[in-house]
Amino acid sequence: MQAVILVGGLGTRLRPITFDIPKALVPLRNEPFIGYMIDFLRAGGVDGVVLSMGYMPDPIQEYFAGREDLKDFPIHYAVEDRPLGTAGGIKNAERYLDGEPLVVVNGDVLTGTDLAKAVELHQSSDSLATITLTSVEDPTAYGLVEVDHDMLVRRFLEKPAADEVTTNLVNAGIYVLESEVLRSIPEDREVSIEREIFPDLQARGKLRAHISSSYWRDIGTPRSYLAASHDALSGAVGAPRKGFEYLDVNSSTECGKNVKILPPVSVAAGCEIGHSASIGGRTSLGNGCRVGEGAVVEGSILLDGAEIDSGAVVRGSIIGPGARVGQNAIVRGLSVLGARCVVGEGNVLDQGVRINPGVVVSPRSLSF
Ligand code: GDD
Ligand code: MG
């Protein structure tokens, strides 16, 4: 069985990191997301994807280009040159499928549901398409579904306004679908499969449900592609690969219970490096991190090349490739820097501020 990926989209509330990585490249456990995606697809008995693309393909191709254990499974790109849209992706990826039934999934969503389930739950039903649902604790940033007791989908309305919500369930961006879907889509223009594919299958009659109770977690903002590192980080989803080794640095004293250090970084003495009760849970630090003497470093991403300077603080916050953070400055509250920049000593950012790429903020200049 064939998969499209829908990996086409800008990432906008993932900015900064997004505008030097794409979403389905940001590391989880210093492995790109996408990769899970690949593994979780593999597990559900797909056989080969096509990836839907638009925003930055270069770098996916180029990841999995260095993927030799992939070198069997068949890959096809289909770039877009404007955005298609979540069913204008899936369009555009016609031409390298088979014509049989496909699954097709959101190119951010981590999750341990069981795919193989989903499709043989379609195959047993009369419907054009199958959809997961999952269960959120606030349905406004998704697509709402409402199903009655024979799981046919009632209602399919994406971002709901908090008056409309009726129930907890969620599109969890994972479906089957028939060729015959896939046929309907019209051509050349952005079309969302949430916003019209969806519903008019619903109203033939078409659109079925299937509810997972397995872990799942859209990446797509701040809070929660931390949520999803800590997630990743002690193992509650996602398998390490073979020959990817952790350091486990629990016995040293420098650190803070449960840190796990991917080698090479290097670490000051006198650091405290942990985890967060609060936001952002256990901390990553990418390839080449460095973190200066007596910084704090807890719930937090550091991308590669990151560095922290003696005596700051980073808490709860996702600091981008090869951007610094000076001595004594303290960045915390989900606030996210991008590739590049430099927060001048004793800068206190807070409250999910957000830094663009190469900008350096002078020493002090900034209290939030
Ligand atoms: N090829 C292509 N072209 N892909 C796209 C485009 C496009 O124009 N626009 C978005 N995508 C991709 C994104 O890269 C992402 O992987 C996926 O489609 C979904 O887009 P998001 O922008 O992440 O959507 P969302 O998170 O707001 O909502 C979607 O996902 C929720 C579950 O996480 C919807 O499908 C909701 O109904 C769903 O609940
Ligand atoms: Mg999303």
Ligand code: GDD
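Residue numbers count along the first chain shown, from 1. This structure is a prediction, so every number in the text was calculated from the model and none was measured. If you superpose the two forms and keep the largest set of C-alpha atoms that fall within 1.5 Å, you have the rigid core. First, how it differs from the form predicted on its own.
- With a cut-off of 2 Å and the rigid core superposed, Ala141 has a Cα displacement that reaches or exceeds the cut-off between these two forms.
- Once both forms are fitted on their rigid core, the CA atom of Thr166 lies 2 Å or more apart between these two forms.
- Once both forms are overlaid on the rigid core, the distance between the two CA positions of Gly281 between these two forms is 2 angstroms or more.
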The other form holds:
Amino acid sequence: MQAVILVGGLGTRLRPITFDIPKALVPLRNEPFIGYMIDFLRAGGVDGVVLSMGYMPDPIQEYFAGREDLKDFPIHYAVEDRPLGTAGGIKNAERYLDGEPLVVVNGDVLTGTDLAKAVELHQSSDSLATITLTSVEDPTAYGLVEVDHDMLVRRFLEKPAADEVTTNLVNAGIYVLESEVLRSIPEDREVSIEREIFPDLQARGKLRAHISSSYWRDIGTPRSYLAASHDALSGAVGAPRKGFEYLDVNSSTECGKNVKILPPVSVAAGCEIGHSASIGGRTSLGNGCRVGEGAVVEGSILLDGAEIDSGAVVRGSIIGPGARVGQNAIVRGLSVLGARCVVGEGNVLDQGVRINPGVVVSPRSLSF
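Return the form predicted on its own of this protein as a structure block, the form predicted in complex with the ligand having already been given.
We keep it simple here and write out only the one chain, dropping partners and molecules.
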């Protein structure tokens, strides 16, 4: 069985990180996210994928070109010349498919769902499509999906008010489709599978649901990306390397005296951690990061080449590649720094501040 992975979006919710990195390649535990998706699909019985691509396709293809372990796992690339939507992106991949039933997954979903079970349930039914659903704590933040006792989809509710909530089930972004569905998608225009194709199938009684209680998270926002990183670091999802649940520090890391590293932490190659620096709270440091003397990094993601100067504090935030947090500056509260930006000495960034790539925030010019 083949799969289509939808990775064509701009990743606007995760900016400024996705100005420089396609969402499919943002790291979790210092591994590109798309690698987790491939592992999930292979474990579910998929034997080849088509990446439906649009925004920044080249870095994704370069990543797979370097994956020697996937030489026997066919990967094709269907690149859009303009946005085609979720269904249009699937249609654009049709030339690489074999005409058999297929799996489709959104490219920003981290999950432990039993994909093989979803496929089995679909094959045992007369449905043209099976959509995986998962439950959420806050149903008002999502579009909801009602089902009946036979697992037929009854209706869709788009982000209802609290008094309109009738279910806590949401679309998990994992589908099993018959080839008939693919053939029904119009060509050469933007088409949404959620707003056009699925409602039509529901009206015909041909859309069923598979409800999963396994781990699931959409990594598309800074909050959810940081939470997904925490989960991957703690071993809640993915297959951690042996001993990783305690500590994972690359052997090339240079650590000064009295450095305190609290697990679970992932420290990639070429990092420098200064004298008396503290790292902890489910933190991930990318290749070549530098943490200066007396600095504190906790519960955060530092992408490749990020620098934290002496005395600085980073808590619960995302620091983009090559960005620098100046001496005694504080970055906290789900703040996000784009690539190569600089936060000057003594500044305090809080409350979800986002700094675009290359911006220099002068000393004490920004404080909360």
